[in-house]
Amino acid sequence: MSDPLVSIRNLGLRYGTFRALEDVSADFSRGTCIVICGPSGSGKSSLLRCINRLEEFQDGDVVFDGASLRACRDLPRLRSEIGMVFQHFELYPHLSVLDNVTLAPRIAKGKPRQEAEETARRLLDRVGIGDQAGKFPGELSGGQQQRAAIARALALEPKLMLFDEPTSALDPEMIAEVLRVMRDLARNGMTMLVVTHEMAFAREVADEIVFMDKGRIVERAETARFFSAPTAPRAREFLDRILHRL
């Protein structure tokens, strides 16, 4: 793999004596959609949080776009290039949807308000909630709030998007709204790392599947091969259980 956007090298993360991540290594190419799956507590979310240094890892390194995160002294600049969408939206409740989306471009990149608002309205239209710009988060459905969170992350024009179980807090009817937006991003070449249990989405959209267990990458494969013939016994067991629910 030449010139990966993200290169993870022997990454280790500990909380006291608990090892959340242990000797994790992987490269991720530009323009790919990678789904990271596995049982609860396997280190999936911890891995995403290390990639934008929301967690301070103890071992190894993450190299993003050629720069070491361990050596990074400008975290705001780093995070302006990595968009992250969380499970619980994390929108500012006292700001309108429009102001939520424009805040970071104005503060982090110094964009004039008019320019930031023009971009925000275009992004809100793109995710299907342009008519909700003047409302507050509490006036939106869960699916609309998550789409607003995606627009907010996109407003910084990131090189990488991280999704940490973006549909797990949503009602079933709202999940489709968010997955539609994510499909659109993937098909338009956004580099995406997605932690999710939405296996139908993974099968349709992901270029590769990364399966984690007990803080390690147990299996990584192209999507079709992962679903048809996973090699690791733990991956086969997990996949059997998940697919029986579909």
Contents of the next structure:
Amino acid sequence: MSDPLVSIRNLGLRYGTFRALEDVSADFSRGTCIVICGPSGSGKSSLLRCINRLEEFQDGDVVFDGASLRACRDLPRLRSEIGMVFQHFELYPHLSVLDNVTLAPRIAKGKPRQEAEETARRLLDRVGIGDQAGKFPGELSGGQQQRAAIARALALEPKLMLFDEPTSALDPEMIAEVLRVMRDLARNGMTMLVVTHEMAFAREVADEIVFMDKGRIVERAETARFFSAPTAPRAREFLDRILHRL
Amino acid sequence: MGFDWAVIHDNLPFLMRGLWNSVQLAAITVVLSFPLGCIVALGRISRRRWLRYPATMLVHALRSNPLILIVFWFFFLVPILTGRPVGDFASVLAAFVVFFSAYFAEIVRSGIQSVRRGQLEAALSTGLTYAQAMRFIVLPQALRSMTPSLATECVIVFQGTTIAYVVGMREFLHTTFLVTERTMRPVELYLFAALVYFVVCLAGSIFARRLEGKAGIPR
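Beyond the form predicted alone, can we have the form predicted in complex with the partner chain?
Everything in the complex follows now, all chains and molecules, and the chain you saw is the first one.
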């Protein structure tokens, strides 16, 4: 694995005395889609949030595209290269969908409004909600909101997309439309780290699965191998439970 | 004894000059202390201790003192410190701005904290700086949730202008009192004063309600 886009090195994160992440190391190459799964509280979201330093980790480092996050002096610029999609969408309720998407390109990157709006409309079309551009987030369904949030993240032309349980807050019938957009992104070569419980999505789209438990990566395997023969007992147990819950 | 409403009519220009002083004092106080309050509020919620501690102390110190004491303090101490008289309006205005900035700071702080943390994180994750995220995402939403409290505080500021009386500033209550002394018609004049305060405050709250309606966001 030469020249990984993200390289996590002995990462440690504590909240007070609770160790959310302990000695986590992993490399992720460009153009791959990695699904991170594991029981709740296992540190999946914390790991994602360390990668754009929404969490301030105490130990180790994350190297993104050759640059150390610990040494980073220009976080906004770094973050503008990493798109993030949240469980609860976090669209800005006081701005239209179009303004949600154009805000960061205009404010953070200084793009002229017209150019930003052209890009935004193209992205909204791509996620299938081009006709909703003038509406406010509150007027959209959950699935549409999450797709708008994906468009907002894509507007900065990120090198990496982080998805933090993007479908966990959605009704079942809306999950599919969001996953379709994500699948489309992965097929177009976007580097993606996805925290999700959607095992069908993982099996179909992910190149590799990372399984976490108690703040550590306990298994990492190619998707097919992970589902057919997980080596870590904890991963096997988790898979059994999540796949046979019906 | 009948009412003699002519005293109001006869002294109206003098009374209105007092009212104008009160309105000016209140308006300038709000215009200056609100932004100051925003800055103090940002200090109050800062992660940096050297910002948070002084801001917190300032707010507590000001809020635990009566306005009248702050007014005296500025009126008697500022000339000593600066070595020259500053005039009653200026000293009262300074006292008001400092005093009410503490109250505005608390309103702004609770407004900011009513905005979900995820909003700030979403803004930061798209490459906005903390200041930009505050300016474009958090504060506009906070402002909406704090409009009612802000309107109430503006009314309190206006009513508070009567305290300027104690250092001899010719605000509305003071001019009313002066006319009362001269005409011996306290009932009419104080009724009139009550009516004026009522009308100004009512106008203020109607204006605030309209602002609130305009700021209403579909959720």
